[in-house]
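Form predicted on its own, single chain, as structure tokens, below.
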Amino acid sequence: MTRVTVENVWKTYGRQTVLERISFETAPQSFISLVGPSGCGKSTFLRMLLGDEAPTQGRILVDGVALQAEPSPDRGVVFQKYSVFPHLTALQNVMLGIELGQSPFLGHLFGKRRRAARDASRAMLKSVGLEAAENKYPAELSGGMQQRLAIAQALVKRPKLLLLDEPFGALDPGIRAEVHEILLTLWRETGMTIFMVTHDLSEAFKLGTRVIAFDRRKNRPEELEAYGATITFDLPVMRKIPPPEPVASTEAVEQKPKIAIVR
């Protein structure tokens, strides 16, 4: 379970302010959907969470500890463009993260460690429905299968944070819905915290437990350089919790569905 705290984060490039006064805190196992118009800094913020960029001002904490200023195994990422290696099979793609983590110079494991990495990778492929495709190359997989492979790559090392940058934008609606369900199942099983950038509001509310919008409050031409985007709304998502099982009794007991705010 991972809690993220964002304290007065600003991001500027020279004289250009991209983000300003970004502050919020997440509950453990949150699924945060980040929305807003193009160019408002959503992907920049995601890169700061990844460690590719550092805040110009302010700080980001994970479980009370300042975020490392470089990518690390506790953060997985999936992009819109399938981030898989075309020369490796599905199994080799997933194993690579484990091998590079345990053997950064050779990028290859041997003996028991290699068998353990292979078993873990096969289990992850099974969890995304690709167990029958472990020996196939990405070119032999559909778009939806390649994105599931990218998710398996990101999750095989059990990150605390999963960062998604418009990961479903290139998928047709049927495949997108299928991958949505796989992702939600993995999120519930692992307890990780997810940040997802999306332009699709229906997707944001379907998947997220919280929807945060970035936008500029000042848009006059003379203000565009000096002022950046900030949080314009922050909404918890209401979800229905299934009613409890009927209590065994001689009398009928009315069970009403409950409404709860999920992180």
Given for the second form:
Amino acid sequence: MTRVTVENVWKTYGRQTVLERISFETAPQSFISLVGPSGCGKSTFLRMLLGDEAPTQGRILVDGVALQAEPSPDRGVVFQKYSVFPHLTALQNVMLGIELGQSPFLGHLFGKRRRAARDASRAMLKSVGLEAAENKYPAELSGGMQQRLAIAQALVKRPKLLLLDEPFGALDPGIRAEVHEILLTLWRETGMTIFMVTHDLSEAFKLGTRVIAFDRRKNRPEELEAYGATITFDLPVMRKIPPPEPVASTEAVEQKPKIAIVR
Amino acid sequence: MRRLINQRPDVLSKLLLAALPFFLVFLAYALASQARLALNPDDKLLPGWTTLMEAINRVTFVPDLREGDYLLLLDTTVSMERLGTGVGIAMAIGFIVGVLQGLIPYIRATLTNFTNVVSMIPALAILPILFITFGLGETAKIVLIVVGIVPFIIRDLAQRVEELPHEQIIKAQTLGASTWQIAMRIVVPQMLPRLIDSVRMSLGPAWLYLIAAEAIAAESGLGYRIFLMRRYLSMDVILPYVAWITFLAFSLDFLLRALRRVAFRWMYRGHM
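Moving from the form predicted on its own, what structure would you give for the form predicted in complex with its partner chain?
What follows is the entire complex, opening with the chain shown before.
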């Protein structure tokens, strides 16, 4: 079970402070929704979790170990677009993670190991409902199917953390609800921790076990450079769906809806 | 009346319209040739169709008096060998360096300005240097083609690699890919079709360098032949040769396009 600890993280670009004093800790198997107005640094924060960018100050720990400053296979990611590889079929996209892990030089598997990788990938495709599309290229899939494929591709590495950067922003509402259900099922089955950046508040509350809002406290023009965004709201969400495993009673108490305004 | 931009020709009109400019050129030639030959039957500048056909027959099917070679066949083989070797070497170097320059920040920092400067050197200006260094044989001609088009291929591919969505490179890393694996499984497969485009665009300059080098120092080759024939004002040979070179260039381009379509089918699927 993964626990993410964020210790007094700051991010500045030159003289521009983007994020300041971000500290929180997550319970195992959390689904954290990160919300906030555009440009508040929520995507920057996700990129720091990803290792694509390093905090200017402070640190981020996963299970007590400081994060490497580059992306690694314990953290899966799904972006709004460009998450899957256009030159590989759906099945090849999912198999890629297994092949890269087992074949350092060629990046391709053969024979028995290839068959094993293919079977595992087919099972993964089935869990996101894409078993009929395994030989299609991403350009032949709809937006919702591409995002489901991206999720399958990320999960085949069994990451501790799944990071979603506005993953459903480009989908229409019906498709979006469908992908939500798939994501929740997979989250319950795998027990990973999910961080999702979204600008859709209802989505944030529907999926998340906790909603964290970033915003700037100081908005006067002369303050814009020196002050960044920080956590303004941090709300646990009462789950309508029962939690995956019976959690300790103390945690169940904590799950009660309460509004903790961190000001 | 609909706007001009919304009026589209049907299939037949399209064909006829496409044939029209070619027809006009032939017509203009025929009229001009007829007019000149009427004044002076020995005029060599715009030979009539029969003279042209005789010349084509002579260079294609009659062995040369001196060596017994079929000139067109000999010239074509020799020239295509030079062009093929030059473009092939340029492709290999351009692809490897271009991908490295686009993907690895340290190599990009080292090479970008250098490639940009080198690509500004007019390749023909260094032809004398090549002849002095490599002699008048095949090497100088091939090196000219390579030097002439490699910088363009490198720049083009490096740019295409940098244009790959950053998300793809990040995603590959979260799947555990090393730099080598990212290069081999993500970048190279997506860059091969781009390489074909790049080579197609380089073929024009490649022909130019080939013909220039052959014109200056060679014993055979398409460029050598037309510059040799110029001494005798043999328009009846030069014109078919130019047409033949155009046909070869067009066929190469067509073959490369076909290869791209057959080998990289993912690029043509779906709504891309």
